[in-house]
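Presented as structure tokens, the chain that follows is alone, the form predicted on its own.
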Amino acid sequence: MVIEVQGLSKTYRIADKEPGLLGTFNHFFNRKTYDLKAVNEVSFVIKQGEIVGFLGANGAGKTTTLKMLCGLIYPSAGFISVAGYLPQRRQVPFLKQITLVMGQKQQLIWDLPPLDSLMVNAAVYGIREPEARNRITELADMLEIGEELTRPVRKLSLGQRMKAELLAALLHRPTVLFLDEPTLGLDVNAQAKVRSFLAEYNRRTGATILLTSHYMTDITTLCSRVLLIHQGQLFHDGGLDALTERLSPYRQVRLELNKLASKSDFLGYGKLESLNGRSVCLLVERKNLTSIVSRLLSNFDIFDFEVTDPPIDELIGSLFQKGTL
């Protein structure tokens, strides 16, 4: 296993202070605190080459977990092994095998071109200049970024900066990637290019990726497995397709008819979600889908039809509210 986590917990001691000057005065002489468990006995394993989605609402404990996996935060309890190392020791061989990309943070120097920062990174990791330039060229081709590397970072668009940040994070060819909202704030096209790059990087290098994102398209495109966390506790670890089927035993059937129909015409075909002119939307149980679709095609004059799953965003969002399956 590339990543092994057993009983991982992180507790913060929080000051319990009332607002205002009086609250400050009382807190100075009579300090009160309470313990906040940001992560509570989380356990999972990830194999080499897997791309796993790590999902949860804001404040659920995702970023805290990633920081412990990188060794930036020391755990309060539990065991962590990443690529055979204990992250909290921050050993040089361990640091050369991992990278952490945070969509809301940057490592590139604002007033310098990305290429300058990349060469500094190469020197830090002991990569000789000819090899560094070869790696930069290879990654730049995969990311579809070129002349932007010679412009000051402050003059790049958000999408161009994110590509440069990814290049900087992967220059030392890490085998384990921790990605925290890597497409945050990017437009649709930039998000798609970043997703395509990550899939290609995983295919070429066999890198293991743990990904958090609030854009469900990132998860559905890249991940076949998801971890769900709520208030610091992991409550699901499994395949995304199986989770979708478990959350929703129905499929959406959308019809475009050649003739107008009434609500009574669709009795016995499933739950009628909407009927707008010639457009119809039905919810049909998965086990009855084949027979229902066959009856619809036989009994109605249909111009077009489509069978889809209910939106994954809504299904996952309902889980975050409950914190349980």
Given for the second form:
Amino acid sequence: MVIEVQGLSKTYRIADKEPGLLGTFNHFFNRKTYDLKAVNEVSFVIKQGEIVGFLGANGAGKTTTLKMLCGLIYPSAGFISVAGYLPQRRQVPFLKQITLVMGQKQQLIWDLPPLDSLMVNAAVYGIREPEARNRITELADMLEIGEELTRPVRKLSLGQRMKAELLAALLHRPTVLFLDEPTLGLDVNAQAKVRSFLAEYNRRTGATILLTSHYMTDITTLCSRVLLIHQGQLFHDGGLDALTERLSPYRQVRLELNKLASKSDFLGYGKLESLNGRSVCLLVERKNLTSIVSRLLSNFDIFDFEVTDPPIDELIGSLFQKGTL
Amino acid sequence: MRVAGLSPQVIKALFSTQYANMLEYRAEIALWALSGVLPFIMLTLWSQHDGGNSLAYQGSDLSRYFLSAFLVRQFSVVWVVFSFEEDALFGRLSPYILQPLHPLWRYVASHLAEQVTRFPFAFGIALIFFLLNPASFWLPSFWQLLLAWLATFFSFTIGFLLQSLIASLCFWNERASALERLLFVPYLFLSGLLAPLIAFPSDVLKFANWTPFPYLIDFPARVLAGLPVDILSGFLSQLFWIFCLLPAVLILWRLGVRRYTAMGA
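In place of the form predicted on its own, the structure of the form predicted in complex with the partner chain is requested.
Now the complete complex, all chains and molecules, led by this one.
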């Protein structure tokens, strides 16, 4: 196992302040604090070469977990092992094996071309200059970035900057990648390029990738497995299909009828989601699916029918919006 | 050959990159150099006030002292607490913490690069000073220059460590730069920036000598100006402070980084 997490918790002490002048005085003289469990008893393992999506609403505990996994912050409780190291010790061999990329946060020097920052990174990681240039060329080809590397970072578009950031983060060929919203704010084309780059990097190097994103396409394209964290606790660890099943115990049954029907005709067949002329959409409980489909087929004159899962991005999207399960 | 644990490749890359970065801010650095003319203002004030007789140095010695104080100040300016605080607040510190290089080295490199960028401006201001005040011109010997450079470098090192100590408090209090103001007042009065320390009452002088401040401006300035100074004692005091502050900074950093919450990131 490349990543092993057992009973991981992180508690932050938060100061609570009431609004207004009285609240300000109270806050000053009699500060009230409470403990917020950002991550609560989370456990999982990730094998080498896996690309795992880390999902959750804002404030669910994704980024805090990522920060603990890469050694940026100390856990309050629990055990973490990444590539055989305790991340919080931040030993040099560990740091040389990992990288953390945070969308919108940059390590590149703003007023200089990315190449300058890349050469600093190469030196810091002990990569000789000719080797560093070879790696830069290889990664730049994969990322489809070239002359941008000699332009000041401030003159680059967001997409170009993100590619340069990825290049800087991967120059030392890390085997474990922690990516926090790597496509945040990018346009559709740039997102697609970053995704295909990550897939290619994983294929070529066998690197393990743990990825958070609010763009479901990132997850559905790259990840065969997802971890869903909710209010600091791990809610799901498994495939996307299994997650869909947990988030929505229903399946969509779409019918194309030969004859017009009314709403009342579908009583007892599940929840009628829509009825437009001869097109009908029903939400049917998975456990009743077989019996209801056979009843529909025998009781209606059906031209066509289709049984599908509700789109995962809609399910997760509504989860993010609601913030509750 | 490694210097302080850094390979030549790291030193070269850090310094050349930071120098290129500082050149982007050359106009700002020129203005910063110009803004450091406090010693010249003090020279004018003290010269007008009974010809500087109350300061122990007179005439060209006084001018040389304040010019030297100006130059020492130019090459020992430290702002690490402000950069560090901003980086910590906006999340830029996080990638540096995850690299196999102590983040403080990046700040050291940017300070040294800024000093090199500042050199022509400081040199130009010194030339103008001599043009306006030719009687105070002097040419230090090679050894005098070497010792003055070393004393100024140690002055920078003490200042950097002092501010780094405060910067490390950012791990506890995000606005550690406010604490830097506590250092500024004693620095202003006890460093020799306002007047040579020899002019201070003996009790104040005794007190000052127990602090690191006289070794930040007064001692290197007197070495450069060729004024009477106990060189051995000065260097030993500078080394004493460096060896006291360095472990304190490293310990505080190690304790503080455990509290780092990587906010803004």
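Being a predicted model, the structure only gives us computed values, none of them experimental. Positions refer to the first chain, counted from 1. Rigid core (definition): largest C-alpha set, two forms, superposition within 1.5 Å.
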Common rigid part between the two forms for residue 239 and residue 259: no
Rotation (degrees) of the lesser rigid unit against the larger between the two forms: 29
